[in-house]
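Next up: just one chain, as C-alpha cells, the form predicted on its own.
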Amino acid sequence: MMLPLGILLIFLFTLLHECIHETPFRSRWINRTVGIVIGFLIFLPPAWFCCFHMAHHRHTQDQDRDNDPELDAKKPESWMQYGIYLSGIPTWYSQLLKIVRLAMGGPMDGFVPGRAQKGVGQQARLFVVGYAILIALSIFQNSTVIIWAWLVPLIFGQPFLRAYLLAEHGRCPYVSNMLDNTRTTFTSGIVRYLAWNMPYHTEHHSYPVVPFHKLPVLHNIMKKNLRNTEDGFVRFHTDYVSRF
C-alpha cells in the first residue's frame, strides 16, 4: 500500500499549488494554513514556492531573459537524463538543500522580493525545527512510523508526479503566448481529480485567477483555440522519448 499512499501524498503538491493561488477555500488563512501543512509534508516551504511559482507564471518559458525559474531545472534530453529526472533524486536534493540554505540565512533567489525574504527564511527554520522534533521523537520512541508511512511512500510516489509535471511544458515552444508554451493533457477523471484539474494547464496559465473547479467550463470556452494538447500522459511520454 506504500505506492498508492505515496502517490496520494506527493500529489498533495497540486493542492499546495492551488493554495498558492488561493482557490480551494474562501478564507485566505485556511488556504495558507493548509499550504503550510502540505509544504511540510512534501518538503516544499510554501512561502518560497509562492515566489517561485508567481515568477513562473509571469515569465513562462522565457528562455531568452532566463526569468522563468522552472527552466533552471533542464528537461531531460537523453534516456539517462530521463531516468534520473523520473527518479526524483534531483528534486529531493534541490528541495532539501533549499530548506537548509534558507533556514541558515543563505542567499535568496532573485525572484524572492525583499518584503518576502524574512518570512521565507522564518518558515524554512520552522520546517527544520519541525523535522528535528519528529526525528527526535522517533528515536526516543524507537519508532520507524515516519519512515514507512511518510518518507518511503513519498519516494515511491515522486516519479509519478515528475511524469505528470513534465507534460505541462515539456517540448513546448519558448515563446510568451500561453496558448503555445503550455500543454493541456486530456486524461481520466481520476487523474483530473487527483491533480485538482491541473491537466487543463493551458487554461490555468491563460487565466490563473479562475478557480480549479471552473477549469472544465473554461476549457469548453477555449478548446477551439488550444494549440498544445495531448491525448493522455502515456502518449505524451511515448512521443517525448521518441525524440531522444
The other form holds:
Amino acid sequence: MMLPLGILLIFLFTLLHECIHETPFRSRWINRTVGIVIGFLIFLPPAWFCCFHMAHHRHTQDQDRDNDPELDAKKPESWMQYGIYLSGIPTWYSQLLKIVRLAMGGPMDGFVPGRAQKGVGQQARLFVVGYAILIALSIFQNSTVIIWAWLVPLIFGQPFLRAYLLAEHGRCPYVSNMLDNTRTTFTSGIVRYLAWNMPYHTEHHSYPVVPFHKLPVLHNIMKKNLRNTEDGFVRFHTDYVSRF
Amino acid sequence: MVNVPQARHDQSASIDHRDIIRNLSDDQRRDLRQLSNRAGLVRLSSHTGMIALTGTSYGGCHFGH
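Could I have the structure of this protein in the form predicted together with its partner chain, to go alongside the form predicted on its own above?
Complete assembly follows, chain above in first position.
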C-alpha cells in the first residue's frame, strides 16, 4: 500500500496548484489554508510556488526571453536524463535547497515580486521550524512513522507525478498560443480524479480562472480547436522516448 | 502519435486561445467561473479519505503486530 499512498500524497500537488489559482474553493481562506497544509506535506511553500507558477502562466514556453521558470529545468532528451528526471531526485534536491535558501534569507528568484519577498521568506522559515519540530518529536518518541508513512511514500510517488507533469508541456513548441504550447491528455477518470482534472491542461492555460470541476465543460467548448493532444500518458511517454 | 505542431505558430492562419475565450457568452463565462466550496470540499474529502484508508491499511501492515 506504500505506492498508492505515495501517489495519493504526491498528487496533492495538483490541488496545491489549484489553490494557487484560488479556484477549488469559493472561500479564499480555505484555498490558502489547504494550500499551506499541502505545501508543507510535499515540501513546496505555496507563497514561492505562487510566484513561480504565475510567471509560468504569463510566459508559458517563452524560451526566447527565458521568462518561463519551468524551462529552467531542462526536459529529458536521453534515456539517462529521462531516468534521472523520473526518479524525482532533481526535484527533491531543488525543493529542499529552495526552502533552506529562502528560510536563510538567500537571494530571491527574479519572478518573486518585491511585495511578496517578505512573505515567501517567512513561510519558508515556518516550514523549516515545522519540519524541525516533527524531527525532534520523532527522535523524542523514538518513532519512524513520519519516515515510513510520509517521506518514503512521497519518494515512491514522485516518479508518477513527474511522468504526469512531463506531458503538460513536454515537446510542445515555444510559442505564445496556448493551443500549441500546452497539451491536453485524454486519460482515464482515475487519473483525472487524482490530478483534479488538470490533464485538461490546454483548457486550464487558456482560461486559468476556471475551477477544476468546470474544466470538462470548457473542454467541450474548446475540443474542436485543440491542436496539441495525446491519447493517454503511456502513449505520450512511448512517443517521447522514441525520439531519444 | 503525439499531435504536435512542428513549426512556430502562424498567428494569421489559425485560431488563438484568446479568440476562444473572447467568444464565450456572458452566461458561459459566468458558468465556467463558478467557484464552489461544496465541489472542492467533496473532492478534498474523498482524496484525503483515500489517503487515510490507504495509510491506515499500510500502517496496519507495517506497524501492526
